[in-house]
Amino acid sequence: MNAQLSPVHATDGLQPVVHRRRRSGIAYFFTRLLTNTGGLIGAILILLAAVCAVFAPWIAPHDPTAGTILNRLDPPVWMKGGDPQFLLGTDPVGRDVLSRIIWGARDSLYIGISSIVLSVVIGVPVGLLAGYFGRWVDDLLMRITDIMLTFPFILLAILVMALFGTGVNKVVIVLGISGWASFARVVRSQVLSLREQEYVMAATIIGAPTWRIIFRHLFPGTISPITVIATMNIAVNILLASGLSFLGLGVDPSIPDWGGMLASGQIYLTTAWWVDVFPGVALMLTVLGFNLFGDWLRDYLEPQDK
């Protein structure tokens, strides 16, 4: 007699296993972000801060460098003695307050993305490397991560700055450098779970290398967490860099800088609002977009088992 056949195929003794098959592809993705109004709140924003700070050249009305003393806290267009060439009014030294806003933009990118990269290519093998191997190594890598968690950060910028002057890439420097921790922690508790999967035993008893267990069957099931981590954290370091520039130890005052704009204006509050009140409104709406973003994206990367 002939045996019937099953969709389902399973080898004696063992029990088929079902898997489930997330949807995933770029339509989908979209399809997601477009149906969560926070999500897309959020890339709408990082889309603007994005443009700004790409096509600053061509769509910054004025020089951002440039001012001069008639042209000297000049209220917005639509205030008594506004002038119809500054739609946002003018700084204290008579420059463009939109055209810095602009400008300032590609500086907060670059350096809130930029310390990013930094921190991940430190901080990611260090998890890996302390998550597989365990004891001793384990013990080391943790503990220097610890000392860095603890280590604050305003003496470690005032230390960077002392010794090297300040400038863009210092602050990528210390951004990158006081964050990569956090990273290092989260991967290497991933690492914990996914080393006792039966995938990763699997390529250990048939001898698979080192390096190819770390990355190629460990390191992808770190991506998600990092991700999430990363889009968070680039809020937290735009507004880190401004605070230095706001202190002085940041981004050179003569670049346009967000933190900087509002350090030049804080003086004037009372009496030329806008100085400050803008780039504080351009970070605000920056840091809300990334935030608003990384958390739909937490959500949209959280495994679905239902």
Partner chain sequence: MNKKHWLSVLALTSVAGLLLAGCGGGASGSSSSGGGGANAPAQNAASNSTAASGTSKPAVNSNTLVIADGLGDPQSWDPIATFVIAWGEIANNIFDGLVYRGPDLKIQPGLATSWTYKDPKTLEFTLRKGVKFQDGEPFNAEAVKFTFDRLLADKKSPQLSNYTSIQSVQVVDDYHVIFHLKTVDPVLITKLAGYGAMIVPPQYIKEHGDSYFANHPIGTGAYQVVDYKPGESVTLKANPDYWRGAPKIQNIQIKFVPDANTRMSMMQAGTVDIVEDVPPAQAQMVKSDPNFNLDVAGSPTVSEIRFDTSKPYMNNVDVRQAINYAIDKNAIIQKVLNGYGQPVSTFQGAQSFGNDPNLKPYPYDPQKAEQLLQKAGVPKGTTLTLTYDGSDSTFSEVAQAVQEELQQVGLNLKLQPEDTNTFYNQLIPQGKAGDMHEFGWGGWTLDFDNTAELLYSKGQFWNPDFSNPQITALLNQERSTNDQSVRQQAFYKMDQLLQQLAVEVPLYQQDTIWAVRNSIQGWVTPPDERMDLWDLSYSN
Second form
Amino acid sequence: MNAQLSPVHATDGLQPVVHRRRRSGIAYFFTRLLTNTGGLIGAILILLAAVCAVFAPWIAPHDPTAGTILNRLDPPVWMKGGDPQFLLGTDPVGRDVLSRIIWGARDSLYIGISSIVLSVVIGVPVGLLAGYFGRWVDDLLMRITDIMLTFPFILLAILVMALFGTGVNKVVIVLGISGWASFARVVRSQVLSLREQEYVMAATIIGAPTWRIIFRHLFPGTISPITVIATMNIAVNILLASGLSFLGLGVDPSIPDWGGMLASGQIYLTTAWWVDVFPGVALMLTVLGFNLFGDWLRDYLEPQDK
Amino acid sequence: MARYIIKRLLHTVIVLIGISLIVFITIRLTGNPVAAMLQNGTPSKQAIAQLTAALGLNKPLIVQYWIFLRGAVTLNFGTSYATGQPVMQMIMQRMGATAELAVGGIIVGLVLAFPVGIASAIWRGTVVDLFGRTFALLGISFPNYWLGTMFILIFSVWLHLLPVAGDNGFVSLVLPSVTLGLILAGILARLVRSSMLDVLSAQYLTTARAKGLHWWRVTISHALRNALLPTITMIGLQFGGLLGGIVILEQVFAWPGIGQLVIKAIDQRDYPVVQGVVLFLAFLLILVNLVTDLSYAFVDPRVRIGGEK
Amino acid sequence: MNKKHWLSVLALTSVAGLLLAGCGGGASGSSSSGGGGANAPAQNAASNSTAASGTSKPAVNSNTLVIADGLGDPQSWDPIATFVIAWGEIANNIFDGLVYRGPDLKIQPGLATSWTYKDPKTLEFTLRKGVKFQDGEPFNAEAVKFTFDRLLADKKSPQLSNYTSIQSVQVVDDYHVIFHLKTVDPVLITKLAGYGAMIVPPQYIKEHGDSYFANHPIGTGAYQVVDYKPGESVTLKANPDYWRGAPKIQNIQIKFVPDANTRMSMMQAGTVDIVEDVPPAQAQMVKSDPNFNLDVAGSPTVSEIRFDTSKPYMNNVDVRQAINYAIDKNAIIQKVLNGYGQPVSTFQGAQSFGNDPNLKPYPYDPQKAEQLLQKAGVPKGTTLTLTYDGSDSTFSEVAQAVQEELQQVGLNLKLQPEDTNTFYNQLIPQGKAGDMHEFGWGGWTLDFDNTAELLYSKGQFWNPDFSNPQITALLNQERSTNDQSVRQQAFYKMDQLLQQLAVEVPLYQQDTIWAVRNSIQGWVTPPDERMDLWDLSYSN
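Switch from the form predicted alone to the form predicted together with the partner chain and print that structure.
Following is the full complex, with the preceding chain placed first.
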């Protein structure tokens, strides 16, 4: 919900990138990353979330789903009435906010990443086919893409939830379906320019099979823009998922999930701010991480843009 | 050019028909308005059957769709189940407020994006740049409903500077516009920055500098001219997202626009209103994109039309 | 690069730091009750307690009373075109019915001064003389006939279903009408205080049309609509010729503010006088505000968890009773609702006709619950699902508390929030709402008849499966007579039976909470959300 206003479409406006050979290798990647403040901070923030997600059972001081209503809304430890057991206080049902934030990294990253994978799996083939075959295939696929881009996200979300029920994976489906169109667009325009490249034309002339041209010659050229959009769209999708929670279309509220915590905590902003603010900061920092990293990645992978 | 426009218009028609079909089916797959309409009355079996028939919802789907499509051609989307008012009239009543908010958001976005983007480019690689870029990204790192609530809390409740919500003239437009504009500013600032960088590295500037012209003035004016086109395009491209943001923010700021109308209509499964608003917005969106593309071609003749898109 | 690097890390962290400090400082800042506009949120987060309270500014405009209304824009003012409570909340002041039900929920004479049953299917009303509509048109028997003819002819009206027992309305003379009924309807008098029965002006509607009327309503009520901005606000002006006497406050503006946080922010900013629907979580804030009073009334709205008796385990009365014992309703009311609710023994509130005050809810008894589950052969760790309306933030917390309590007796509860409309109009009717589901119900007639018919008679929209011959018999007995004592006995029997069968877990009757500026006199919190603004005035 939180606006499909996103860096995704930002790339729509860019001219297709001409694929160029450049220095590569892991060492070079890290050298570049380590010398760029923004990218580095982004990477660190992502890493931090990833560590929380992977090691949650060992890091989190409490069970994120267990609590007793008797401990409802304990303030953070440094405030009057705080309980040293609960560093960042407890939520309305008496669960430890810190533990829920740590566990929440799992859901947010899972939703963000797997929904993008789904978008890529749908969008990239559509873009490749449309771009390569052109004519009516292009027309058909691009009209479907247009329809997809114009269709309201909320309505799609309600449809999926009404037909398949709610839950984490349904959120992934909604986001995945709503996001593929931008991949299709970008891949298509990339393919259109690649098709004119000499090596691709040469392959066509010597009669290389279609699948070979698509996968060996065209697909590799689309990897950089896909990577950049994917990274920045993870950020967008994490925000969108929290928007779904705001509308009451999110996941089971007992599951620790930043978006859900944020949305349900809104009502406590003036009375028990920690319920809302801490998950908000966690969400914001992670999303910012993906944005910073993606921003750097764009400069790294598409240097002519700089 | 004429052929291109005709082709684009044809595409528009196809997309609109597609949208209308999908909305028509989607909204029906997710429930019907009848029980909601009877929720504070007596939703007994007979009452439900009777109301269903009165609303024409027992007709075959294909007939219902035909009625909807036939009306839509003349912008007649029928009357709302919830109010009995013509849908088009309801849309028009709300459109002004939404347009105000959209324009407000775009202005805030531009006003923030240009200085930040230009400063970022001039002091590229410095703290200023990092700060500018981080600011740009911060704008797109918050859920907007959360940001909106935070702004209300800070500026209205604690500082008593601005009205909380509602439409009371210009001042009440400030907070929602800023919330909306921040998101746009992030995206636009990046664009301005890269346009500016292009200009800074361009040959003619070196010449200008060598000739002793006031290079600041030259730089800024060139950068602005350079950034104008991509900015227009980007606003056009972001229009859909802008609408998405408006829908949520209208809720938070009690803004009497089309977003609140459609959220409520979806909630009540007020079919005619949902269909009408979605189709209307889709049309608007496509129109904006078309105009953007055309103006792009018009302003910059180098852009080849027909090949792309 | 290195130095720059360090600097920028600093820059970034200070941004995050600012954010944290801003929020922390804010929460504690609001707990210091610095009066008036001089409210400085610049304190250290560590310094203060959790009992945060915003101090609102004094009234902004004493000419116009401002109400922040969470129910939103009713979108049409036509009594027969509406079905939302938002309508009744406001339009109660614009229109009158033949009978009047005020905040005390008692039926009193309205536009009719008296009525008598000539036989169970013939009802005669004597009308009030000298009443005028706000445009000067006289109120008389013709207006009553016109109102009901118009309602009964509009097959698209969502109100029609409430008045199907009416055959026709006959004009006797200018001030007498007779209602001829198709069937005996013991709740009809109450229903005549309902939305669809509000008397409308015949000449005005004939002249201007339905569509104009829907935007520019005219009634006989205390206030007249002078400015309606769809989605935003409606402004009312006092009707000096009102039959109960002219209202004291000249202008009232009602703003539609769906977001609860925004409403509370408006209160803190001092730009409203009355706030509708304060979330229980924020009631404390109103209490500690020197300019506002917290007004609470028990609403007819009740909440429960309903079992789908067609599902395995749920078809076993022992399991259903066990779950009733396992849920600590009082703890939920005290903790989640902050005490703003009443326990209920059946699915109706205390004001409901048919509620047996001597029937006690199931006590909290986890041991007993475990025994019953064992007896029923439910293995430990069995997973059951509970679906609910995802937009209901209060119930979301209730559900999580219930989840915790069922855990104690060895049941896993899977929570499934759903889209509101999908939930009520697809999942429940199709029996797809899990093993149990939330159910909330307004019961606006305050008579158990409507509720019981819809929820315990098989094949009704929200009751695809449950039925019981004894309950059906009691229902038939109750609705075939106008003798209220017979009906009451039937309901009391039904109450007991329903409790034994444990078809549901009646949770609570929720209070409706309002914040009202303390300079306002004459305010009575309406349990059914229908405000009565006529008697309001400012003190001093």
